[in-house]
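Have a look below at one chain only, the form predicted on its own, in structure tokens format.
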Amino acid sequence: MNNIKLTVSHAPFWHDGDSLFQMNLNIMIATLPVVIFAIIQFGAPAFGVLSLSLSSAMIWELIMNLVSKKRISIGDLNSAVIGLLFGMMLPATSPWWLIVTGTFVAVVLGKMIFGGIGSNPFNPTLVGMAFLMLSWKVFFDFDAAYVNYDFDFTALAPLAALKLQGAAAVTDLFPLGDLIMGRQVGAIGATFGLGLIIGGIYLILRGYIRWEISVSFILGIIVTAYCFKLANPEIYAGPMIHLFSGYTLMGAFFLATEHSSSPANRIPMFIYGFCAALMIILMRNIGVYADGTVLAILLLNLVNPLIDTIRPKTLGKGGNNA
């Protein structure tokens, strides 16, 4: 009796010689401009947060491998990427227990409990972030987090200021050049817009993320924010403030593009990216959170299986053979 099992999955089926290790290593390389800038701007505390986040994420996966008696899988660097991105989304003053708790939720509950890499329906990094933001929101008050820092620019988080004061009051406080070059208060890896763009373009050119998601995501931010600004320019900011502040560019290139939780087909990719951006602006402008990136992308992760069923109809139709 033939016991051969067939594995059915999304195309492509031809291996290009790449590996999970190489892909994750390249994602980490793409974050280097932002990470280096963050350590220069926020100092040793930022390095400590990133180091603890990366290492604790790998340790949690190792523990799960040992407990479940499965192959040690930390060598593929997937948990390292989860930990690095998670650390980039935290303020530099985060306490150690917050980081360790967040990486536990991200790796164990967001990834390993579903079967490991490729099986997670939600972005593990965002699962951990959502848990922390809902449980200890106070630690994500970036204005308070950096109160003891002496910056030579406006030491306010742009989106929080926008939420409290409106667009008319804050537009002059945050020149576009400052936002692009990271002269703003925010998460460790989310302030340097130019660095995030460079890293994202690198990943697109190397083929590790799909440009369809990133481009439609950015387009969704621009279109939706512009519509709100047309409706009431005194309250709602223009597209550039939304694009270059908060977690927006991290979402466009490093979060929404996570392979297991994003679409595999081209048309769904455009829909997924645009709708995620639409939800972000809706949450920012009429919701209670200053930055809705985390929850918006998780929401699109939830409906991703439905979106991914949308595809062009095939030409012609088959018939029965006589």
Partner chain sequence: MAQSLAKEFTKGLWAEIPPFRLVLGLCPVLAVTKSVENGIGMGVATTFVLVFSNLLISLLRNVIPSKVRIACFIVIIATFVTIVELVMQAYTYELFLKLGIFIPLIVVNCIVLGRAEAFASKNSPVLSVADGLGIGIGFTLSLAALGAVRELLGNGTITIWGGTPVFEMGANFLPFQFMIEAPGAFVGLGLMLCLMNLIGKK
Second form
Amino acid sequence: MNNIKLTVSHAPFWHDGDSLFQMNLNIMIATLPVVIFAIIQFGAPAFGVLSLSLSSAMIWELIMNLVSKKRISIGDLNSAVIGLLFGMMLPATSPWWLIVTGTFVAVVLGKMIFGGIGSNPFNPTLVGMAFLMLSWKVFFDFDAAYVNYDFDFTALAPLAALKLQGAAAVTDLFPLGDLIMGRQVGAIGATFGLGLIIGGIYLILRGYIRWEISVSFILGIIVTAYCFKLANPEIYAGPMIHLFSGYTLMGAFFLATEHSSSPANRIPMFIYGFCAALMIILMRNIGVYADGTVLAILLLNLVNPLIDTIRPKTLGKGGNNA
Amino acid sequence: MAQSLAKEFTKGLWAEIPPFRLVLGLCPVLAVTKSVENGIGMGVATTFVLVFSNLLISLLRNVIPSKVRIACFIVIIATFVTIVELVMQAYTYELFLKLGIFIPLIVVNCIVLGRAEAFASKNSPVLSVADGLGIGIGFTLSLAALGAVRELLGNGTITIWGGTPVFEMGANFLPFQFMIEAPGAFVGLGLMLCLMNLIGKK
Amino acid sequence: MREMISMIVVLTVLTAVSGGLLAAVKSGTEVQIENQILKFQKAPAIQDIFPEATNDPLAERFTITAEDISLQIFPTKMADGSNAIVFETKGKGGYGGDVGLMIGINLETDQIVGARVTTHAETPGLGARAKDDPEFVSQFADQPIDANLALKNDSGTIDAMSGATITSKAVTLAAIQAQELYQKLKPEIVKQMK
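So that was the form predicted on its own. Now I'd like the form predicted together with the partner chain, please.
Expanding to the full complex; the earlier chain stays at the top.
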């Protein structure tokens, strides 16, 4: 007998034989309901923003590939997903330079600098968004962005109105049905709640994202918002408004679940999703930002390596087995 | 002699340009580079301290006992920093207000102490002055360059001296405010380091 | 032993020389720095406190000395004709040393008209807000001269700036000191202004 201890690293090995290309393609398919709805609702400008965002993200990755003399990696469609999600988080009236700068930050500073796909500690899309939101707040005022549109529903961004006037004044303006069916003002891809849920469920069923993160995320929103509502229903809105407005559902299904910046074990996934949602509600109700989704998920990305240390004992390690 | 003099001087401008090659003295680099003017002011102040502390330490290098050399260096450096602070307060008060607390912090700038320990305490006064001047000018140039990038993107202007911009973007330019904020300094510095390495590799 | 002595001698000589040098530079630049502070700190502060002064407080400034205190006074005429004065006190115990506070007091009503922070070396973004954001010092405005100007923590009436309690405390100390000085020196000041 030899005394070599064989240390096997514990799972996570989520693999089902698919390629990156198929995974990213499926994520893009999952966004289709929302994207088609947005183009119908916001018209050609929305299509323009999405196309430019998607293509510029891929071009930035191509340029970085050429500059760093690495294998050309745009074929895995990862940067296309980043660009598409990025475009979905913008208002339809964004100017072209805003989009190009944003995708530069997202793809180059958010992903390629760290070594490309799988190595990024933060969600690249959110890195780009955070940059833009800190620099050009004006373009993320959704009320002002759609001033030339003529909607047949309340043309106020729910979260901004909530922040300004308190829950009691605005709850009646936003019936739940309107919010779910996308009859609200917001970013291109974030208004159509039902579409996001359909896309999310598709991804969960196909196994491309982990249900643990999405479910705990939504649970976190509901629990935290409900606690706030109990404390003071005059000021704080109920869980449903929070769930179906702003970037919440995009966060739950497309942003928080980004693979390399989210946990790989089950318990950490629950903690990660719940804490991200908790931070979002805290920022919305107490902080200065109308919608804290971007910063909250980035914050949880930051502590992700720490929570991911909660994992089962490695087989063969530990005291009681020889 | 003339050749090595030139070598010690020019190495500070490229081969050992402080924040980018030595990656030293980052605190002022990150903190004061909101505009070109601040960068140049900080750079000139540091250059002054570098040259004179290098000169004095080099002159005294055989007198200072090695066990208390760091204490002696700090005394010398702190003296010159305080002189700079008083002079700036007396003659360029507005700049002094902007740089504020970072002027006294030159004392603990590792470039100054680093040059004293690594160069001036081992070399002749003339060489030490050339070294101090070269490193100081390199430091000033780097601060000005980073300041230019941040000011141009974050504020849309370039201000060399005296508060009036020599260059302004058009009225349609919407400033990239992120670059003026503290994280913009880190990102800007990182990108410039990356660019320097890219050029330096060839 | 020789090394020990040489260490002591070198360090002593070095610090002595540098101390002498600094003293020389300081006395050489003192007047100039005083002028600069007058021009860039005190003048804007007076302008802020009394935007409608009808005289030139800087030109008419005088110094009074009583009971071994010497105080520089800037007399002001307010728009409604009443006399007021501005003077500076130093609050001890800020993060970066003393915090200067210019305080304007109406001589007729004995009310504080306003206050502004002048020289300080507090942390930018935290303590330095005392100067950059006049909200904190505006709490002193319109207070009577015998008001309790300590922080609420010290059972006073002033709200501290969040995240900058130490600076806030230094500023209130300066204000309290100003109250005491004013009450002590008022007869003298009135006499001088006539």
